[in-house]
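Next up is one chain by itself, shown in structure tokens, the form predicted on its own.
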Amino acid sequence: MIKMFNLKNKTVIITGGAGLLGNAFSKACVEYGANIVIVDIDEKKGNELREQIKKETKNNNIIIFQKCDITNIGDIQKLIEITLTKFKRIDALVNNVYPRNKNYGRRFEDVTYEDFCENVNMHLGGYFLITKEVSKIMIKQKSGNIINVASIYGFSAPRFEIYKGTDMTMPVEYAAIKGGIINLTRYLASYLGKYNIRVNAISPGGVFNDQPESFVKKYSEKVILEKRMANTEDLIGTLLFLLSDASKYITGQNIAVDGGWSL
């Protein structure tokens, strides 16, 4: 059972790598054995956190870090250049990136249009491109396995009171991208399995990260287990389990990792 977790000489591509959860995605992997493709677009960033997971990891695992823009074909191109010819190979891809413009996170009377479309562009938009490029190399491999980062908020309505006194608030190209994510993990599940892809998502709840103490007050108060916010840590078995052969026979699926905030 346990070699069934093992992501031992496993390729895989994160993206949004260096970040929050791409952080704790990209040491969890190489944990469990896997080599990784480090993807940011924060260079100092990605090349510390590779030195980091160099130094700290007991395992002989190999790990780059790429440039890469999702929402730049080129960018993509070069990212399954240098990785097939590091690894020959890309076994699986995780869609974790949340790229945004510098007006993203406005309220919905104060978004405009124009704003709105380049939010989904970039990041649902960004999903669509580079899971398309590494899907084709999957597709000549008949095999594959693409994780997307999804939220409670692509399923469920927002609680904009827990956002009350705060500067915060849940911005509704969040809702329309993440709800699109989930959707597109099933599209492609549906048309990529016949070539032996599957394709999952994970929908966090909120992950603590320094949010303000009465948003997090209110958002814990309406959390069955543990009455918390969820830590990075909390997502990493649901990860390993897409990533493994103990999922191999799941696909198209949406999982909440949300200590029930969504009931």
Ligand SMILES: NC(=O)c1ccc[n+]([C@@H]2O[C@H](COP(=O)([O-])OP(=O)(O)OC[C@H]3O[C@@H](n4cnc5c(N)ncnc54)[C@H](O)[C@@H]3O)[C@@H](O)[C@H]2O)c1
The other form holds:
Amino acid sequence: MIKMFNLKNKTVIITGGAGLLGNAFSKACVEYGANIVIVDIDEKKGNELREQIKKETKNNNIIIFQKCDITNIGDIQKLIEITLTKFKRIDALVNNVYPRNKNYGRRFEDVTYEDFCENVNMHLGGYFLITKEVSKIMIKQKSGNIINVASIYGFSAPRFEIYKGTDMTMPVEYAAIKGGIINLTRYLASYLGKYNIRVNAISPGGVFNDQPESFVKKYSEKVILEKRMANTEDLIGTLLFLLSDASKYITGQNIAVDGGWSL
Ligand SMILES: NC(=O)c1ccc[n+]([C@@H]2O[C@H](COP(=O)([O-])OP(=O)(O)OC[C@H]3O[C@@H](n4cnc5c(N)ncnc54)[C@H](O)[C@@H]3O)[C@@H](O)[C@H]2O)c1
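Now that the form predicted on its own has been shown, please provide the structure of the form predicted together with the named molecule.
Entire complex below, previous chain first.
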């Protein structure tokens, strides 16, 4: 049974690997035996994480950091080339990046058409682009596993009162992007299934990251389990489940990991 969750000898690409969730995802994959390619535009953070994991792990897994902008086809092709040279195959792609332009995070009335389009292009378009390129390899291999990190805001509506008194909001682009990612997951699961490629999504609830106290309090009131925000540890089990053979008969699903917030 334990073996079911083992990722030994699997090559996993984790995009946005240097970020909040990416950190935890990268460490968990290594702990469960995977060789990983941490992908990020932040070279400093990516290299630091690689060194940190190497120091902490007792496993002999190979850990690579590759600087790559997932909206840039040249960068993606280079990433694939480097991964194949090193590992000969790509078993899994975790789409976890969080691209945003400089105006991201404004309230609905203040979002321009240009900013809306640019953010959708970068985030939803970026997920499409890297998935398209990596799936070409998976199609040749006749196997693969793609996990898209979506959000509770991809399938449920925000309650704007929780942002009152802070400079935070839930950006309109985010709802469109994450909703798009959830249905892209279903589309790709259906399209790529014949090549033995599974595609699933994880929709985390809000993850605690030192947000303003009033927001944390109001958000937490709606959470059923433990009345608290998520932490990165809460997401690991679902990621490992979807990456491993324990879920080998599951595709096209979106698993909400939100303590019941969206019920
Ligand atoms: N943090 C939350 O509360 C939360 C909740 C639900 C869903 N999510 C989703 O989880 C994922 C990770 O979020 P996070 O909170 O860890 O974000 P984060 O900002 O901490 O990390 C995202 C990483 O992506 C990298 N990145 C941005 N644009 C890139 C690009 N074009 N190419 C390559 N790398 C790029 C950044 O450098 C950063 O390291 C996102 O898809 C986000 O929407 C987060």
